[in-house]
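There is one chain below, alone, in structure tokens, taken in the form predicted on its own.
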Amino acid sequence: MNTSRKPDELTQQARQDFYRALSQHGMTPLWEVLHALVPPQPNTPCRPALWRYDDVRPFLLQSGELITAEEAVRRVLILENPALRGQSAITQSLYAGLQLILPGEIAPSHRHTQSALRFVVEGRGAFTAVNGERARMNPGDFIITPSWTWHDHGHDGNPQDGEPVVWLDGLDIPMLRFFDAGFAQNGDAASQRVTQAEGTSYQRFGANMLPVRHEAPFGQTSPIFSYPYERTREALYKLEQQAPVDAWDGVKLRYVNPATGGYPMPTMATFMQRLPPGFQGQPYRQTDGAVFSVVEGRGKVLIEGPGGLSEFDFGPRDHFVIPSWHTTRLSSDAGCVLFSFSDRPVHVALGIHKEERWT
């Protein structure tokens, strides 16, 4: 029997006089807000949103022209979720931007408590340095800056012929801004000095073995930090001859640390997928927010939540976001391929992921 009633108007205000009282002594009462603290299902007030390159391209060019890499320590444009603007953020949990580095400069070394990962978006004769060992960055490559590690960014091209170089930043910066754990150190020189051949790391650990007295480098970090799209790519591709195509996401792998066989970073999981030609995705939902960034190909995404269903047509070196809890449908009809990351591993670690497919 519901024995709930309408408090009369005495009530009323007797209880917004005790309400008071508890606000001048820094307390609120529970009951008040409980079904906003604890909602029916995930609630995020972040929105859908699509950057197209052809529409960012010219001010990432244009940013290039007013500050130096050097000026701007890092010279990146911020992918803002429309929801979270002036929070420098694309879910409540992580950043998104584009950075550009032009032939000659070089992006000077710091290290900071935040870990991030770089997808190579556009242009090659770039490299990024990681404690010592530089790696060459080429579109599609994605590639891990453990945290507190020190790395700088460079390009090494002719500044009169050389190409300008683009990826995407990946940072779990509001997740550590959460904690209030997020800091930085700059480096004393703008380079950090090289101490061992390119490709020590993946020598090391990229070929299913481990040295024999392994010790973790960077913690529950990948020991690798470049992982080459070629070598993707071609599973990918062979996986999509060979293997059962999933309805819901086509092929798709996720990045790994080779010593654990857990996700390559622990605040952030990086996917990569290929939709076949004519390929129309079944829906499914899930409470990791997911940064997208389309590699080849076109395709459409619709998703659909609390603010109603969003539509994109989606083309190379674009980027969109699917919020936490938001039904999603992918579909190709010519074939693409979408590198993603997303917050999941903390999620995983929590107990708290949760996801659902429909057919």
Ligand code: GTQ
Second form
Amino acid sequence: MNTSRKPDELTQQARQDFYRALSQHGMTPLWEVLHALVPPQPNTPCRPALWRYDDVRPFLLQSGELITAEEAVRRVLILENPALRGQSAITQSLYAGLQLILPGEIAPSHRHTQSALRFVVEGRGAFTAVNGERARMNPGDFIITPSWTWHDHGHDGNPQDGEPVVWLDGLDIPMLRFFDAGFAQNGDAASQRVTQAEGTSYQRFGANMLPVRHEAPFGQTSPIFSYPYERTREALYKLEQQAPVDAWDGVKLRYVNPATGGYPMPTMATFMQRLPPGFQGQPYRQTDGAVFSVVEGRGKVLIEGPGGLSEFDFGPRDHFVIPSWHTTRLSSDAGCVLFSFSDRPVHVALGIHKEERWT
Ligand code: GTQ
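Same protein, the form predicted in complex with this ligand this time rather than the form predicted on its own?
Okay, now the whole complex, with that chain kicking things off.
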């Protein structure tokens, strides 16, 4: 049959009747949807978006007046992709939110199969506890809650003069929802018992050494659950001075599971990058959609996709999302530092990760 010819009216009518009859039996014709099912290239419904911290912060503080961390369990404002409203998703596979904890508060212990990362945005005095060990949360620290580990958050500062602490939560919630593989439990006590001194995991696994006979305490997830900013920052700033700067990324490093060399979590990759002063990044695109948290400095990002061109000027503590296969250019006049996370480990595990970089 010549497929380029438009079917006559009789044929069209017959087909519509056929589709209706099929539908009654739980079937639908592939040929009507084939082009959308196997698109020539990724065609995400997600849109680029920016959340300015100056806009977000007053709402976070207001949430602190309306509900306690304990009552909320997790007092979080979810960053929803404008094209995915109501789905608690920042990309099709990733969840992001900003969590607030005030001096004297606790966010009670629970565990779930969803993996979580915390990236500290502002304030000092909070801690998170994972499997009996606490980690201090300081701005710029990257902290992991491995799948199915008990975790609670707290702030032992003084309610009179302590600082509100805000961090970015990144979770694989939409992915686990997609696989219908989510389980969760609440703990018996609000705060779990401390069984291991602060920093123990880091000393054991974070000194470029490993215990001689170790079993991975968190399975496929990194045995280090806190990566302090101090170390990350020093590496980036020294590399900026000492080594060639990448024309697309500036100076960009990925966080690593020191026991495997792999990503810190099975579902999420994390990165930190420094754009030197005057950096004008070349265009790139990749299949893993990424969420950014601005740590220091200011810059600009151009993001181009099916919805057109977006241009965002960003500053400290702003957050933005670059959807899959959107052409991206980063630049900075005065220099900046950017944290980001994406679902890259899943793309890599499935053999479907793709990246293009051009000049
Ligand atoms: O801190 O455990 O933003 O379970 C969403 C779900 C944070 C958490 C979120 C969670 C958490």
